[in-house]
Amino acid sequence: MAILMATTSSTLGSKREPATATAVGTRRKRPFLLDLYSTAVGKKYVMAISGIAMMGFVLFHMIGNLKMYQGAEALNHYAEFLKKLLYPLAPKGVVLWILRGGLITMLLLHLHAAWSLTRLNRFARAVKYQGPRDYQVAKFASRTMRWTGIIVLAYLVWHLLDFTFGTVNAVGTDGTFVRGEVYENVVRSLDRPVVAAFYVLANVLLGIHLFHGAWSIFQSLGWNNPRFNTWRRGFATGFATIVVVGNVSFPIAVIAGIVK
């Protein structure tokens, strides 16, 4: 009995040491934004914010290109103006490349968030619906969102190769791509019927993507009160229509000889 009491007293009086180092180890906390992005809600916010940024770019890019209807001097002057943003406060072309870098960042975030959400949805619903429920509930724009996004991405790559780098554009009179002749490059490119048809098709698909994206933005941000559904649909339809009509008018105008 004395031995048992002594043992118990000794055990209570001593401090217990952790069994392993992990018991007292502290896990480094991730930054708030990364922690938020790891959730489905965070990914939806990224999708919405990056989508808004790219929607703004698409709209203003189309508006700027409307100067094509004012002639070569107006469009070429506009292109030169973009290179001189904040010049001479910033070196010529630097601000434009900063904006391009920001746009590319938004695009990459948008693509990664879309891919991540697709994986989350697939894991959350491992078994597909056995009936026509998907096709009754989902609209055409939402069901084709993935494919229109892929085609629009391919269109963006072609657009850069065509008008920015000139590797797929019709060459100038001296046999080389003339970087400063924006108006002439547009006419030389869109004057090819196959290229013009591709631009028309790509912009129609862009409009479908924009319609569903503009509609989904409000839901992703939590602003999806049913009372505003009519307004949301009107905004999505109007925005997509303006962009598509403006962009599609360019190849049609060139093929029709209105712009030459």
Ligand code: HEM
The other form holds:
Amino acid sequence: MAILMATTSSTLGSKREPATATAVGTRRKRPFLLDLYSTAVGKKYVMAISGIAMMGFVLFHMIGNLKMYQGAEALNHYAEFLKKLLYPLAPKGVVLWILRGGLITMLLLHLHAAWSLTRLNRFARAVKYQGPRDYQVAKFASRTMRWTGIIVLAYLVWHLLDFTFGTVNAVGTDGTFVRGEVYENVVRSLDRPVVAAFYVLANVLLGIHLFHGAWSIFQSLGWNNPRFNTWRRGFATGFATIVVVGNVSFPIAVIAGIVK
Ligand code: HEM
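Can you give me the structure for the form predicted in complex with protoporphyrin IX containing FE (HEM), which would complement the form predicted alone we have just seen?
Below is the whole assembly, all chains and molecules, this chain first.
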């Protein structure tokens, strides 16, 4: 009894210490979303949500580019339409810039989350995968994502210099880059076989990245019941195939003279 009373009074009398270092100091004052982002689960959520937003972009970008098959007027008109979104309610170009801002934010979040998840995995894998096979599969997938991601990023930089700024698209068959002549700029660039081959290769790598990404989204968001695996695989395969087939068709159509 004496021992019990002594223990109880010493417990009540002393202040409770925080259980972990993470509960101490500045961490507790951080906004909820930043606190969540400091965890692996939070980073995976950011990876998945920014990935979904960019998947939406690549899908709609590909669908929009199909206008190429309707001719120069249709594609150039579509590019002009994007600039005039919600015009005259909003000034010309404003909505497009808001969308671009959102896309850039998603890309930066995706890159940061990927970088910090890689660091977390490298330095703090407390729980090993169950077996050597699981380990090999996970390692192969994450390595593939890293390399295809880096190459797609390099492709994106080239692509913007090619079709948006025109800096690498000045040696076409009949002249130089002209702002607003979207169709003609695409044909001038993809008419070069090396560039066309590069577009095909980069878009196939994008497809591999999209396949793994679309598959992983469900895992990252915690919807990974094995019962849905067939559905998940179908979705990932279907999505990646549609985007790749559409995108790869453009350089092939230009080289084949279907789009000229
Ligand atoms: C062969 C496939 C593709 C073609 C023919 C194509 C075509 C184009 C064209 C013509 C533009 C300029 C549009 C304008 O100035 O109005 C453009 C912009 C852009 N493309 Fe692509 N694209 C392709 C694939 C991709 C892919 C796979 C990505 C992403 C990984 C991508 C990301 C972008 C971005 C971010 C812009 C800038 C959009 C803007 O400034 O509003 N494109 N693309």
